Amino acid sequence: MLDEINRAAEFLAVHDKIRLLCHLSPDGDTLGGAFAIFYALRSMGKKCCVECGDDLPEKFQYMYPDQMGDFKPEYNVTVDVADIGLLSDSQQKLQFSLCIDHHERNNIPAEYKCVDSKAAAVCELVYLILKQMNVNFTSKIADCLYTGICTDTGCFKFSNVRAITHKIAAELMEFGADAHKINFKMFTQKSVARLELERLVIENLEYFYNNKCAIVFVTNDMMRSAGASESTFDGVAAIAVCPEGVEVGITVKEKDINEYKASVRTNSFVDASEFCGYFGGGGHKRAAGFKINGDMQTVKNKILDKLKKEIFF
């Protein structure tokens, strides 16, 4: 791993008018990622840029650059893109030199890989790659990279969370991440729409399997009810995981007429990366997500009949 650290860094340090990709429905790990690579590459005089195929979500906006600079981008990067099918349409016939990512399987056909599915969040491995570049991390790189890892783990209580992984957080608000304002907002703070969104997820919660599988799906109605938007949805598949005893958690969200996507959470024995794969899709062993077509009942049935045949047999 040490190598493709390093390789990276050597990339990152030798090339510019760097491109750096965010998969679509961009969280906190994929930005703070980009975001913290492309101050780094800022800070050393380099031309550089961040996108994505989604807006960028408000709530990250302490993130956010005031101008990203107009130049040509020769090289791109991707940050936390697991799947050639998280990049908008446009994105996926680029040419890609770097791939920075976390998950255990990926597929961006990179020149250059750096990969480990063992840290916690992309984030730390771009920390990694930073310190090999003996970048100066400022407040503001330190704040992307401390979002990142604060939400891929729960706050730091999900299962993917190691020693150095508090470590890294640690000499982050040492450089000065402001981990309790990034924290409060991030976890506690919660918008009117959220909290209508998480009550609605909550009453259509359905269970399945003796209560081991808990299943909600969260139709465009419930969004319009609710007053929510795209950005506002984030975290809420972590509350069908949630009851006593549930050991698999899926919430699926309506995109469009038949068009679904799950998200798949789990607490100990069931890999829902695996889980996923069977429907074409991926992710961690504790949180993955798929895309399904058909009408909801039988979204639903493929759902259960797979769960019951590969898991509760």
The other form holds:
2 protein chains.
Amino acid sequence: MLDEINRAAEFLAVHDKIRLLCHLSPDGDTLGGAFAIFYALRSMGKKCCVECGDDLPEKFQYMYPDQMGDFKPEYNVTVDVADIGLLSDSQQKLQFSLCIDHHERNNIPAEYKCVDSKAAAVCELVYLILKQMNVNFTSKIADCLYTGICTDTGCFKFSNVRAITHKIAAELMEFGADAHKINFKMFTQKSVARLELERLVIENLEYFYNNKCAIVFVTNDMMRSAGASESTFDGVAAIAVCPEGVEVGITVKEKDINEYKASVRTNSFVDASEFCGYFGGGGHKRAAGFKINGDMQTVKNKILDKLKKEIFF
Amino acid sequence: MLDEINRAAEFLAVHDKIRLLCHLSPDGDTLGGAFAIFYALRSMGKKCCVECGDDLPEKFQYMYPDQMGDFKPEYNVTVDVADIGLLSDSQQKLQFSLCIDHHERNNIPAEYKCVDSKAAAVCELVYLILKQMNVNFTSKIADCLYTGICTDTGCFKFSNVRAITHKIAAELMEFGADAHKINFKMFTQKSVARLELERLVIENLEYFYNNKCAIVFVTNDMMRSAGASESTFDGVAAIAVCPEGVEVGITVKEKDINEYKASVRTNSFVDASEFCGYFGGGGHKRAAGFKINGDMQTVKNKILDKLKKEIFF
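Please supply the coordinates for the form predicted together with a further copy of the same chain, as a counterpart to the form predicted alone shown previously.
Let us now look at the entire complex, which starts with that chain.
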């Protein structure tokens, strides 16, 4: 990886007028990585900007600059974008000079690729690249990189965390990253609506197959009663797989009349992506999803039947 | 602190037949610290044992040895014990040779004291002491120390985390700490009783003083209805301080008829330890507690009145 990191560092050091591209439904890692590079390049007197096909979430406000500057970008660099479909339609037509990513599979047709699937977050890679560039790590840059690392690791909880993840976090704190402020915002603080939604999810969990499977329907009525918006729902699908003994946790969210979206989370051996494939969906091994239509009871039976047939026979 | 750490290391290196004392209601930090020292001393051929006035929770089973060995202890070392009252009655009468702790206030009358309130966990201190002793860090010792650090920091989320906390975590992972397994057990997986208790806590949260304060009473009826044991309650006190805007979250647990234990958590400016001091309790800046007697309404009024007078006037 050292070669790729050095080449990425050299590319960023040598070129100017760079557009940094984040993936759709932007998260802390794609934004943290892109804005860290943005501030680093700007401190070197370069013109650069960050672009995303979706609106930037208010939650990450503390990372955003007052203004991006007005210029015609000449080079495009993707940050944390695994799939070309995760860019907006117009962005998909661009030429890509550099792709920085940490996903297992990456199909961005970039001239230079700096992809390390062992990195817990793309921000780990960006940190190493900026270090190679001898960037002056301001507390702003440190905040951006720390954000990517903590959000992509569930605050150092997931299996993707390595010793180097903690070493980088330590150095970012030394550079002034306000870890507590960021973690508080990302992990501790919850809106009253979110807490109420969590309460309703716990209340409505149903257990099947020797309690190895938990299913919960999140109806529009429940969303309304909790005062929840769509963004409140983010991450709620993780609850169904928490109860001890549960291997498959399924959260079925009502989208419209007789239209549902199922989020499947698994703990250790069931391939969620494969299971969702039976319904035309997909995703990762431990987190995947699919769309399914029908009334609630029919949907539940379809899912339970498939679980029985494929997993809990 | 270097002097204290060196002296503690020297004490442990020179002496034999050591009894390591954990505090009542033992948590991951007091147990992790004590068992890390236990395995280190045993690997040096010394006799030692770990004692706690309460039963050892099943949750930390992976840290416990098959047997302690049979011998008459000659020296007593407290680990993470801030107050003499946190030892059993018979333990309180012992002579204490060494006290290793990280609480703001510590009243253990020990010959040597190694107390650093800046340490996020006592396991940070124990790590530095064992390092000074040139201990061979086995994966078992690393698991114990990692457990103390992750549990006392809410998995690196709390304000007590410093750069050195992450550096130590990195080194413990290099020594073989199974961080993911431990974090899964401590933070992801929850018993059905725990989830139900969380649901009841959210349901019973009451907001005061412009929603800056949230209070919840956890009664024995609630515990029974959730199927919760005392250890299920561990960490539940963190919920009351999660709702957006809340600065002080207070969880009042019924212990017996008209006997309560209040756990106070604060977010950013209220000194929980100071507040609990008004009721004869204490602890850390962001997490402290006190005992209080009376019927539920009286207890609630007493707490609300004190909050009004001291904080939300």
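Predicted model only: the values in this text are computed from it and were never measured. Residue numbers count along the first chain shown, from 1.
> Are A34 and V126 on a single rigid part, or not, between the two forms?
Yes, the superpositions place A34 and V126 in one part.
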